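A single chain comes next, written as structure tokens; it is the form predicted alone.
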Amino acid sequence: MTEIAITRTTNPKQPPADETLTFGTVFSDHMFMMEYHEGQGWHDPRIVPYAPFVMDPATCVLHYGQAIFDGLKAFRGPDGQIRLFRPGDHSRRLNRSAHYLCIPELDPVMVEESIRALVEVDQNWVPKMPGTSLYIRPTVIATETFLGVHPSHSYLYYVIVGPVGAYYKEGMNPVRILVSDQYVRAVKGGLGAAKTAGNYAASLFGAEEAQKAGYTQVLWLDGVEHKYLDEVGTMNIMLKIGDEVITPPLNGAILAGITRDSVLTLLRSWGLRVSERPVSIDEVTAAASAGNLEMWGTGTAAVISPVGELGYKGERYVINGGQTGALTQKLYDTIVGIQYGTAPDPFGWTRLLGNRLGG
């Protein structure tokens, strides 16, 4: 594997106090960069001081949205060790997104190593307080200068990291979600299965309307019948009706979440009845009305997020009395325990950074 060159900053910043952390507003001292040029492939992997990019106004990513990214976290456990959660799976998912966007695939070993090396250089930015972590954002953008609709012949892969607190202001408390039957985020046959910038742009208008109505996020329905659950704007959705745990299938319109997969693996290992099947909003509201529903979201940013209320067609459906369900709490405690090294990791999901740190 190609060696990663490291240039350290001469002006290191002071990481913020753990108790002040929000999500996605503070970034560390360094970033990873690597370029692709047609005929040369991916080359020049390096870690450099965090700094702005200079881009030509005609850079094609600015006009045609050829951009992908992923997101994962590093956790500092009470034993002082730093753990990356499923970095290999995130690396492979980045390549799946690249495939959808006609971006040359990267060596997944190099992707994982770029993440590991950057976290190691900026390991003092990994916070210590429970509930905090270092968020890691690998990204690929098209960099050729042209106006015209075709795949770029050059790209930039880069990674930035920053310490974060809870994604939702509610933390682990139940969130309120508005079901959108008017707007569409993605459709089968489109880019819903890719983690690409355009999917998030498509979610903004509906999310703004939901927030104006007092909701935290939008639950998107399928783009054809506006009947079946797809996903929430920032996480996959799961629910328990009776003794069945249900989540929408990976039909090409939703993202294959790493946390989603972790939850499904845990549930099946616990012997629970799990179904990846279409689930209609009418089935969900009926279960909520009958008091037979537990619901939660899964995602890297929030980990597990209980849903306490759904809004749909002007009606409010309170779920599980507006309280966090027992299974939701068990899933959260188990995954967080694995991430921080306070619970067994039977599936080998975490990767130790390699340096034992004090405190």
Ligand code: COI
Contents of the next structure:
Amino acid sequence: MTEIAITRTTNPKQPPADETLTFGTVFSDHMFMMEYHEGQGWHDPRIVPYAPFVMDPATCVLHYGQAIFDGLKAFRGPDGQIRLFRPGDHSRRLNRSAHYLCIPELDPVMVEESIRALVEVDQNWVPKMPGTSLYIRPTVIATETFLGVHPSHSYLYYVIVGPVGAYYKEGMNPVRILVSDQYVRAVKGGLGAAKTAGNYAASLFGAEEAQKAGYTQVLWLDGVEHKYLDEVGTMNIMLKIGDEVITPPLNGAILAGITRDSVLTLLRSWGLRVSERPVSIDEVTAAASAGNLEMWGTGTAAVISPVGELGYKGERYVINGGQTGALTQKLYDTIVGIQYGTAPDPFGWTRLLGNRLGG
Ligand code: COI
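Mind sharing the form predicted in complex with the named molecule? What's above is the form predicted alone.
Starting with the chain above, the whole complex follows.
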């Protein structure tokens, strides 16, 4: 693997106090960068002081959105060790997103090493208060300067990191979610399974309306019949009706969440009945009305987020009395325990910062 050149800042900043952290507003002292040019491949991996980019106004990512990213976290445990959560799976998912967007494949070992090396350089930015972590954002953008619509011939891969607290202002308290019967996030055959900028752009209008109506997020239904649950955009959705845990299948319209996969693996290891199947909004509202529903979201930023209320077609459906359900709490405690190294890691999901890949 090509060595990563490191240039350290001569002007390091002071990380903010852990108690003040929100999500995605503060960034560390350094960033990772590597370019792609046709005929040359990916080249010049390096860590440099964090700084703005200069871009030609005709850079194609600014016009046609050929951009992908991923999101993962590093945690500082009470033992002082820093752990990355499933960095290999996030690196492979970045490559799957690249495939959907016609972006040349990156070496997943290089992606994982870029993340490890940057977190190592900026390890003083990993906060230690429970509930906080270092959020890591690997990103690829198309950099060719042209206005024709075709895949770019050059790209920039970069990684930035910053300390974060809870994603939702509610923290681990139940969120209120509006089920959209008007707008859609993605459709089967589109880009719903890719972590690409356009999916988030598509969610903004509906999310603004939801917020005006007092909801934190939107639950998107399928783009064809507006009947089956897709995802929340910032997280995958799961529910428990009776003794069955249900989550929408990976049908090409939703993101293959790493936290989703972690939760499904845990639930199956606990012997619960887990179905990845289409679930209609009518089945969900009926279960909520019968008082037979527990619901939560899963995501890297959101972790495990209980859903306390759904709004749908002008009706309000309170879930589990608006309280965090027992299974939701157990999942949160288990995942967080693994991430901070206070619980066993039977599936080998965490990687201690000290361990290098590929020599
Ligand atoms: C993540 O959970 O890492 C995401 O990328 C979601 C984003 C809305 C913050």
